[in-house]
Every structure is written in C-alpha cells, then in structure tokens.
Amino acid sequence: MIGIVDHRMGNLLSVFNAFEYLGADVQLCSDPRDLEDAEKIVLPGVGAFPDCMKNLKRLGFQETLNRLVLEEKRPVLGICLGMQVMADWGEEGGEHRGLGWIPGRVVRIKPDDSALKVPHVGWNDVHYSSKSPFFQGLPQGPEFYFVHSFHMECTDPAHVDAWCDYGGKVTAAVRRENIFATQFHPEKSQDYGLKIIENFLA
C-alpha cells in the first residue's frame, strides 16, 4: 500500500488520482497509525513551511514519519512543500526547524533577472543526474510544472538530484538513500510526471 500523508495541506486528490491511475494501491492517511502498513510513503504539501511543520507535529505525524523513514528506511516521495520540510531549516516567515532528513536550508528564490517574477509558476526544463533512478526513461531537459517561492539549498551538493534555471540554479529534486523529493508537481506534469511516479513505485 502507498500511504499519502494527509496533514491538511496538500493537493491530495490529484496526487491520489495520479497514483491510482498507475494502478497503485493507495490510501489517504489522516492518522499516523494509517501509515504503519504502508510500503511507501508520499508527503505532499501546498502552503507555508511553518504551517506544515505545525500540522505534522499537531497531528502526530512527525514522530511516526521519523521512525518509518529514518529507522525503518521506508521509501518516501516528497512533493513541493513536502520536499521543503525535509530540510533542516526553512526561512519562510522566519526561522523554522524542518524534519532534518536532507541537510540544508529552504530559502527564497532570488532570480538574477528582474523580469523573472516570484513565485516561480509554470513549466520549466529540468536537468537531472544521469545516475538517478527516478528520471530513468526520460529525455534530457524534460519539462515539469512548478509553483513555489522558496527552494532547498542542500549542504551536500550530492543530494541535489535535479535542478532548473530560473535566474540561477533552483533545486528541482533531492535524493538521499530511501528519500526522494521533487520541488515540481509530478501529478500536474502530464506524462513526464507520471513517469516519475512510476519510477518511484518501481
């Protein structure tokens, strides 16, 4: 079973539908106990970093996720805000501690071209590591759909699995052991996005 974390801040229906379309046994998990039977976990998110972390703590997900992901090494896919809260710290609305799964900070995008607006909204080419199992079967420079004002700056560049150019390098995906996450929305990125999800399922 694929467990989607319902922490009240995510585009859950479209994520659920994308996994179901690919034939996955998927469940929305509004209680941390629902994740116990999940072979893989999806952590989506739309909104602000501090609100997401508050909800994960308030609903009891943080402790369960840390155990399942860090100790039991269950595969996890983070999407958008779900990727950002995997960092050590986030600078949105002040200084806030994240889950600490990927060493680094989430900072505001600052394009070096004044014509580029923030938030970064729309389709953008992504450049990925040829060693990444999650981009296998895709051409170089595939387009994915983004909606965000902040991105992750990883302490270790080896954790950056993909990036895009938006007036400078913007982290598009990260990977560390059993942890994989995308800043873009695979569930909104048509065939290429479905391929990402398919690779995660495999």
Contents of the next structure:
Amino acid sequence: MIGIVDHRMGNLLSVFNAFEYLGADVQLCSDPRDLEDAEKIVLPGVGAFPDCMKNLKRLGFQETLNRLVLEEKRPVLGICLGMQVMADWGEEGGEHRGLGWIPGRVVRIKPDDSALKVPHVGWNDVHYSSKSPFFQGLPQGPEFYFVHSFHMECTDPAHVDAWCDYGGKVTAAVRRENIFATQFHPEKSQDYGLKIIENFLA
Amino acid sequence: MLKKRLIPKLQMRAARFGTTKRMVLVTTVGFGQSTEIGDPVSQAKIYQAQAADELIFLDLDASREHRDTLTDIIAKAAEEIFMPITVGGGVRTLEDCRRLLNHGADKVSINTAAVEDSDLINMGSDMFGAQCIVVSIDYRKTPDGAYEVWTRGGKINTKLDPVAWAVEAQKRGAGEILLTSINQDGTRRGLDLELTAKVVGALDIPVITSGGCGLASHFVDGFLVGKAHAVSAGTYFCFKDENPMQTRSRISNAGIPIRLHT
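Return one more block: the form predicted together with its partner chain, after the form predicted alone shown previously.
After this comes the whole thing, all chains and molecules, with the earlier chain placed first.
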C-alpha cells in the first residue's frame, strides 16, 4: 500500500487520483497509525511552511515519519511543500525548523531578472542528474508544472537531483538515499509527471 | 525557462436529456448564439492527449440549480486529467471556491461576484492562496474605442475600465487575470491585442487573453504583440481542423518558448 500523508495541507485529491490512475493501491492516511502498513509514503502539501510543520507535529506525524523514513528507510516522495519541510530550516513567515531529512534551508526565490515574478508559476524545463532513478525514461529538459515562492538550498549539492532556471538556479528535486522529493507537481505535469510517479512506484 | 501557455476553454450549458439535465460543451458568438458540441469530459481528455498546458471549464448558465452537476463534471475530469484545471461560472462565495477546489479544481475563476462583492477576491486569496484565484474580466469595446467591463455573462454594463479593474483585482489578491473580448468571442477574427497589451503592461501577475482566435497566427500575436502569458480559446479548438499540438508548433516556430510534447 502507498500511504499519502493527509496532514490537512491542501487538496490531496489530484495526488490520490494520479496514483490510482497508475493502478497503485493507494490510501489517504489521516492518522499516523495508518502509515504503518505503507510500503511507500507520499508527503504532499500546499500552503505555508510553518502551518505544515505545525500540523505534522500536532497530528503526530513527525515522530512516525522520522521512524519510518530515517530508521526503517521506507521510500518517501515529497511534493512541493512536502519537499520543503524535509529541509533543516525554512524562512517562510519567520525562522522555522523543518524535518531535517535533507541538510539545507528553504529560502525565497530571488530571480536576477526583475521581469520574472514570484511566485514561479507554470511549466518550466528541468535539468536532472543522469544517475537519478526517478527521471529514467524521460527526454532531456522535460517540462513540469511549478507553483511556489520558496525553494530549497541544499548544503550538499549532491542532494540536488534536478534544477530549473528562473533567473538563476531553482532546486526542482532532491534525493538522498530513500528520500526523493520534487518542487514541481508531478500530478499536474501530464505524462512526464506520471512517469516520475511510475518510477517511484517501481 | 518558463513557457508560454495554451489553454483550451471548455464552455458548458445545462441541456435537457429526457427527464435529466446534463452539462454539454458549447461555443458562443459574442456571448449570444450557442452551439452544442458534445461532452466536456471527453473533450478534456482529447485536449490532454494533445498536450494542452491547462484547461478552463466555464459554466455559462452559472445558476445555483446545477451547481452539483458542475462539481460532478470537475470531479470526473480530475480522475483522468493531470494538468492544472480552472473552473468558473457562478462562483459567488468562499464556499463555492472551497467546493470546487475540493473536487479537483486547482484555481477558481470569479467574474460577476468579483465586481459585485470584491472582498471575495481578498478573502479567497487569503484562504486558498493567490495562485488559486483567477479574476475573469469580460469586456466590450464601444464604437468610440473605449473599453467597458460587462458582467452577468455580458448582460450588465458596469462601466468599469478593464485596465483599472484588473489593477484593483491584482491589489486585492488575484493571482491571475483572464480577459475575454465579447466583441471578438467566437468570431475567429483575432484577439483584442490593444486591450491585452494595456492590461499586461499595467500588471505584475500573469494575464490570460481570450476571445477571437481563428488562426495559429492569432495566438502568436497574442504572445508577441499582446505580451500575454497565456492564450485561451474555445471555438478555435472545437470547430477547426486544428489542435493544441499543431498550434504550438506554429507558436514555437515564431520563437516563443512553449511546450512541444506531453
């Protein structure tokens, strides 16, 4: 079973639909105990960093996720805000501690071209590491759908699995052992996005 | 590099089938005379196969009575459509926004209610995020060349200036503006580039322009002359032997950054 963390941060229907479309046995987990049976975990999220961390703590997800992901090494896919909270720190709405799974900070995007607005919204082409198992089967420079104002700056560049250009390099995906996460929305990125999910399921 | 967007618009009306009502896809001319085309969800799936960047679903009747029919269609589309979906038509309250977002819409488009109860823009933007709130502006050009915003499906002249109204909507928290020229709607004579460029020049947020596309070159003009971030069309994709895939090659050939594949 694939468990989607339902931490009351935005609409999870599209993520659920994408997994179901690909034939996965997927379940929304609104209680941390539901995650115990999940072979793989999805951490989505739309909204603000501090709210997301607050909900993960309040609903008891943080402890369970730390155990399942860091100790038991279950594969996890973070999406958008779900990726950002994996960092050590976030600076959205003040200084807030994240889950600390990927060394780094989540900072506001600062395009060096004033014509480029924040949020970064729309389809952008992504440059990925050829070693990444998650981008296997995709052509060079595939486009994915982004909606965000902040992005993760990794302490160790080796954790950056993909980036895109938006008046400078923006982190598009991170990878560390059993942890993989995308800033873009695979569930809104048509065939390329579904391919990422398929690779995560494989 | 961020791409320009091509957005098919699916306009719907309730039609009676025996004792039941269901939503059918229609096209209009000048917001009047409408022609039935078929099933909106089937058409949406075709657009997905043709690599549209996003979809806009609009309920032209915007009535309370088939609110649930619209929600059902969005939920059905969201099961198989994996791209951003904007839904509009009769969105009047925060509850309307929430219901559509919970059933698979990524953004809601607010038109009449944005003018009549402008705080809805602020409240929706605060509650769901600016990226979820699209303010839709329908406008007519007067014989002396002025522009006026019309609401209630083109029936009420608000006398508002579309540029000033777009600036106000942005200030209130709109994440995007959808412009539709009532004069050009369904005519296939081309977009209103003059008004599009004026609105784009006055705003920081993305502008989708629509109304009048009949040739691939009209899209190119919308991007190059109108400076729009996205061009939306209904009639163009419904009737012509054209599809988003062919159109985007033409756009790409004009040197405009756009996705070429699904």
